[in-house]
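One chain comes next, on its own, written as structure tokens: the form predicted alone.
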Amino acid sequence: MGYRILETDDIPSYLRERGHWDDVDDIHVREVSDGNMNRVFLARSTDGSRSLAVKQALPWVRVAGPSWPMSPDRADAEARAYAQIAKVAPDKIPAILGYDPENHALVMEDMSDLEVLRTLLNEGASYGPHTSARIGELVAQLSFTTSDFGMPSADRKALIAASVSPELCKITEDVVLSEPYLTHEHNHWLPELDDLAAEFRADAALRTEVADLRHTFMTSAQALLHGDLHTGSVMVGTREGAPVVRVFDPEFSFVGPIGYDLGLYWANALVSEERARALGTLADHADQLRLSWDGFETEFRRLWPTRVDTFFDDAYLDRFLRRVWTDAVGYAGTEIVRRIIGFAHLTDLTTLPAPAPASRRALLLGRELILRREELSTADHIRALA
């Protein structure tokens, strides 16, 4: 039949065709699309005993429409990433029930009993004791097992070839790692930040450091990444009395620098802290960078004895982890900057009654993280700066 854009009324027959649902009369569907890129539908039985989700990549950016074309092949990258993560951390992603490459559609577990982490934080909730540690563990599990430490060379080359994502990587290279430091139509900011936006565009030293991070992003094929790991791509809650953390939307997945995933998460954690500080609702926000790094480092070191090439000794591991940390600090800075004076701002800040002061603090913090990433060598150093 070829690729077709699914509508709400198409979902019952589509699920039957794909072997996921027998009785199309016992299915209720609603669209719950929320992100910038894709459409998502929830299908439930009449009595609520059964449910699942369908996510389809459109041939354009959903919030822009056909004026911003985008290959739906990004869903292939998402499906590959889920398959890889399922091998090492199946408890940290939604269960994937099937992928339809012709229609670029995933059928997966319904997670509507969970809540998006960013939404909860914006409502004044805390992270809880497990969330950031599990995010760090996931990054370690995925990155170690898809790196030269955890994967034989031939398999690594095949993974790199299969995971090339030039269109989505170009978005990151531009939107995150160059445009905010240039005059560009994508950029926008609060009028109260005109002075800082101009300063950043005129700061040659800052631009050089961002260029360094950009080149590392383009050339450092360390491991398979989620590629868009932020508080809006994490769902949390409880099931049967136990805490649940699920990471989703890895459509920007590619083989790149490990620190990028950590940096994106840290940026969002630091911005959520600025929101809480502005509202007087600070809870455990200040702990999240340390908790996620500890989770990452502990799990990476736990996996290290299983490495496929023992020429890499323990001393090299220490050096490698230091490099990951430094990259992560820098990428955290670039993500903060682009979320305030670039494209796609964060509701953490935009929904504040007076967003300018917190946005200014976050923007200044982002610049320091970029410029001083070599000297900010511990979580305590970043805490003192924040």
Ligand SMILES: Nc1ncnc2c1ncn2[C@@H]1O[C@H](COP(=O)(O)OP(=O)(O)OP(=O)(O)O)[C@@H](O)[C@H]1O
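Just so we're clear, the structure is a prediction, and the values are computed from it rather than from any experiment. Positions refer to the first chain, counted from 1. Note that the rigid core is defined as the largest set of C-alphas that superpose within 1.5 Å between two forms. What changes on going to the form predicted in complex with the ligand:
Asp23: CA moves 2 Å or more between these two forms after rigid-core fitting.
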The other form holds:
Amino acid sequence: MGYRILETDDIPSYLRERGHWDDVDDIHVREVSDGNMNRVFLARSTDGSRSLAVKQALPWVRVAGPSWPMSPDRADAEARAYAQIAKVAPDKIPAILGYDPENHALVMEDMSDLEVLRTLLNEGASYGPHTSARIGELVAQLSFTTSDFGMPSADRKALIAASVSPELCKITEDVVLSEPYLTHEHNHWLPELDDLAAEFRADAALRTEVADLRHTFMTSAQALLHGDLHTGSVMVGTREGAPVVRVFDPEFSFVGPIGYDLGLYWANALVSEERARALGTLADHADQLRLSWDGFETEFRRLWPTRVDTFFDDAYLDRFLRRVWTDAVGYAGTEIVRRIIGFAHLTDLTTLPAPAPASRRALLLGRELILRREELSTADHIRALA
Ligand SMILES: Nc1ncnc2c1ncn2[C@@H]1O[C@H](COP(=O)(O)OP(=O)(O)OP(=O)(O)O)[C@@H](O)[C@H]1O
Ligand SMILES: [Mg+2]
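Same protein, the form predicted in complex with the ligand this time rather than the form predicted alone?
Following is the full complex, with the preceding chain placed first.
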């Protein structure tokens, strides 16, 4: 069904129609879309005192155009995830001011005073002590409260049904969790990595481990995930002297294995570390996996006594957290691999003056994380490998 595709000039009247800013006469709008998928506009009152952001999903992939159709229902998934997170971690996402399901458009807090974490890291910044801890905490808050520990069984079944996202999950199943290990037209890599790309395609043991992670992704409905938790989905900065961490863009949200969110973040941290190593700008990169896991585990254990189903005992919590860890290690591996020999690569590596050595190191690390995830049972084990 058709809907209104918003252009820059439509935004002021659209905002008024939706009941925002009835009292603002002059609205200045600019488009800031820099992702692949959707459009983002920033609106500002002329006196600069007020601003907000509008994100609209088009019925196709923005950078490809109508030749690559994509259901705009992904905006529903994004709005649904934000609504869940707002209940438990409102300080870690942008304030959502309205969602218009008819036009697949979200109106939210303007975060242009903050910076995308990947951009900062690529410029040589460090993480600081808060970022990864807050992200781990967010994963715990969202996942605990949308798991069978945090939600009555019937509500959970309804959440699972409402959060099914076949089109976006299929993208992950293909682009992340199979194509890089096959001959596929999407795949590309640096010529210096020809040997490793061929080895990965021929490696039967690797393929079985990726198949295991892929099947877990498809079947393990543990909790509502962000679904795309990379360093380009995080904004950081300071407001009134206090550190601010905001996670955004949860359009890939669905009910899946908790380790997937952590693993994606770890992969991006590890790749960012390889960039810094190549440039001689290593800072606090090596701490981030541990900081995010500690943030996650501490918060998950803090919430555990509030669980709705006490048949799950404390010994089961330990077992469950170990499984989440192991999954996260494996998904970190698949995310690294797909970002180097798969479809969509990372600017962390592509903008290096000599990207091949760092890419090779990361690729080898990714393979080890997938193959040896059972024995890599602590952050120190992964440090030793990296
Ligand atoms: N609330 C906001 N305030 C300020 N800028 C924003 C806001 N939301 C998004 N942006 C800007 O727009 C860019 C794209 O946003 P977002 O990642 O949500 O879009 P996307 O099309 O889903 O991207 P992707 O292709 O990575 O999935 C962000 O990188 C950021 O620069
Ligand atoms: Mg997106």
